[in-house]
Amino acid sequence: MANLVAPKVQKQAVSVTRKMAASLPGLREIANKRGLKVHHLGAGYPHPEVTDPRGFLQHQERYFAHLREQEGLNDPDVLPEYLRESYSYTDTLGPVSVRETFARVYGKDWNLTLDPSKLIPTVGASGGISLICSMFERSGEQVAYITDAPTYAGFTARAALCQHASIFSVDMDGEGPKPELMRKQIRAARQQGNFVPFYYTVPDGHNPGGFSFTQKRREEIMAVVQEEGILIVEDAPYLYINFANADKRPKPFFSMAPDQVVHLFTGSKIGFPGPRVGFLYSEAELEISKGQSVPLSELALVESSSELLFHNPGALMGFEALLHEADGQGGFTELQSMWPLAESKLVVYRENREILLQVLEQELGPHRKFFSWTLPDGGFFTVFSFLADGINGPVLTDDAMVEKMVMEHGLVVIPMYDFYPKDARQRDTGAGMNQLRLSFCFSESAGQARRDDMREAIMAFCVAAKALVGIAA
């Protein structure tokens, strides 16, 4: 038998999320034997209400039986176009109307013209931080990303797999990461011989900030990124998922410069999650020699054939599906906004949200010396904030207090101090030892019975976080 030597690498660290999901099994069963109702306040799962496939599979057969009488087929031996397309190998860009359908329905919901041979499919939005890291990592020279401290624990994962790759994080206020402090960061990556190519962060919903940012940081954020060169990467999943009044929405980055941003949609948070469709959009330009230029997603696509030559043409097309209604008169219309689409599955979430902020003004809002809590306007999270030394002392947000409030009080939290990059918890050896990242999207039961679950288990973290800090119930 040959001796085989494994190649160096890195030993990275496991994401709390996983370390909690790998550990969850055991600590759920102490909890049932202490007779403990189980919560979910960790995942950032979609809600299975949400999610429920049954109604989709209907509405795709009907628009499947459109398509079929579209072509006006009466053989019945003969296989129809969008069946063929569905099961067959297809270009790396999948289906043409798939692509041409969504960049006329996203399209007219942020006021833009998309081009359909610029988006490229991606396996979730995931998916799509694996392909542009990838780009930019392929020719080997040293690479620095700029990310929000916190950020969203998928990214960093996924930069930690390069050993030339490094990152340097902002810190945030209320409003999004400080634009001089990103400045800083950026000048300080070249110093050190790195290449800067983008800025990464999720400004809707953030995950796991719990907050959005607002329009005026944006505009003061794009003014950063166009004077310095660099790309921010919008990572867009909680986009639709949005609590705030239409008119007091801001504005996604590639709304206001689609040449200076690479967007990452996904479908999975509005009901499509199991077939992970995603797109990769961006009208950027590269020069990758003096002078010449080539638009990043061509680059984008080489580098996307070269991991992942064919995507699933039957996801995509299903994905077609829902960007179509019933016209009532046996045919589909499509989409003039995915607003509707959305709306439908906001319902769970909002009252979700609702409960959630209700229960903490109610039972922690008079202890405000020890508590804060982010109010999220969209996204599925928001992040609390142990503020002063209880009469217990401290309260640290570490492995053993989360594995105590499984096993104690049935709660499933994740720890906000995995979320900061490396460099952030070498700034303040203390970043995120006194906050938990909240989740109010999932759980197992629907209707009036989610409603009282939500409810139920706000009220147990409120005791769990008075006894943390020694408030007598």
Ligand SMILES: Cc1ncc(COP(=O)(O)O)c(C=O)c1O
Second form
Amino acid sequence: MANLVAPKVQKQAVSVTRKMAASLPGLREIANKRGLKVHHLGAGYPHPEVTDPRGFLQHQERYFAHLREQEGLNDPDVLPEYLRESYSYTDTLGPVSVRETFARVYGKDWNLTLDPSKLIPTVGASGGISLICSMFERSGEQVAYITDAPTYAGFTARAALCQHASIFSVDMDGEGPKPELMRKQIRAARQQGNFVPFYYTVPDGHNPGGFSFTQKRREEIMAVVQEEGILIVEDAPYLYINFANADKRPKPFFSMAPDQVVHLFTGSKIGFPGPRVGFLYSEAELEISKGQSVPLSELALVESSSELLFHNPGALMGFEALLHEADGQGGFTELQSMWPLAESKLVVYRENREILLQVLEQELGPHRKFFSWTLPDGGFFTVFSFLADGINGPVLTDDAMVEKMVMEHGLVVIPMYDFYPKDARQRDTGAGMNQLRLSFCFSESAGQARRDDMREAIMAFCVAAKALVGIAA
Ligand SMILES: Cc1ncc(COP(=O)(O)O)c(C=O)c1O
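Compare with the form predicted on its own: the form predicted together with this ligand:
To see the whole picture, the full complex is given below, headed by that same chain.
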């Protein structure tokens, strides 16, 4: 074995979601041996019922045939341009037609004129997170990121890779992060010698918070970041996985001030996670030396070109196909909106969410002294809290409790404590220690069997929750 000495390389802690995924096969075996059915309330994966790629592949093939026709190619020996480009080296920005189409369709939805030359392809939203962190970490100066407590584990995992980056987190209430606390944290981070580039968040369908920020709070947060001179990195995987009425939906940050925001779009939830399509978009300008400003998108492009070189052009062309619909006469027209795409997915998530909320209310509503749960206006999750001490004392949602939930009830749930950044757990050692994240996005069944499974899973959860606080089922 090669013995490379690397004293400054640090081993990162494994996130609780990964630990859970790794231990699941073993736990599932034990649960099965005990005759328990396994209920999935842990995974944050899109539902298989709405991510069957076969229909999409047919649609893509027809769209590509249409592109070929448009090129006027009758000779089968001539290579169509879309196919050549899909398998070639491209510029870091990728095929222009994809960005132009996406800019028009997405822009219409959010009432913005998006500049396609500022759309940087990323490897999903994860790639966008990594890209924006890399950009600000490159100089080697100490950086501090502001984020929510709790926050997305993929963000804290990425930030932890950089040894000169730290996190200053902001506690939330039912509307979003507390604005004055955010201001305090920005200032504290600066006082400790950090450069503070941005505040990272998931305002719609917060993962793991299980709610969407109110419009009022978004405006308050926007005022704080504008006054303090930092950006918002808006991670938006659930923008369209939205359960609010159209007239009640708050505005995404980038539609409020595109020059103050770095918006991360991903195709993972509205399309498919596998192709890893995403875009980073920002109209921000950065002052890089006295009096010299450059568009953030240009810096991101340079960063991306050395990190990725370029995104898979075939996957991007597939995304372009998704943004078109057949006109019934062999032709294709561009979508006027991405909401119809979302609607095909929302059918499942809306039903699952309804079942979750209805069963929780029915079973635990009469015991609100012991329990509370968030109402998700978007996304895949609710946060379930054990409130007052039960007859058996306080309920601790640690790893041991979560393992017991699988082994004794077949329930896969995720403890919340790991989603609280380190500083939040130092402020409050009990942060998240009475909370679970319940997801309603995933099961192994479809149609009526899915609905039945969802109901059964939440019923099983309610039985377990009642037993934990010591009230009769
Ligand atoms: C808040 C958040 N950001 C990013 C991601 C990762 O998305 P992608 O597949 O686009 O990398 C997820 C996935 O669940 C998420 O919940």
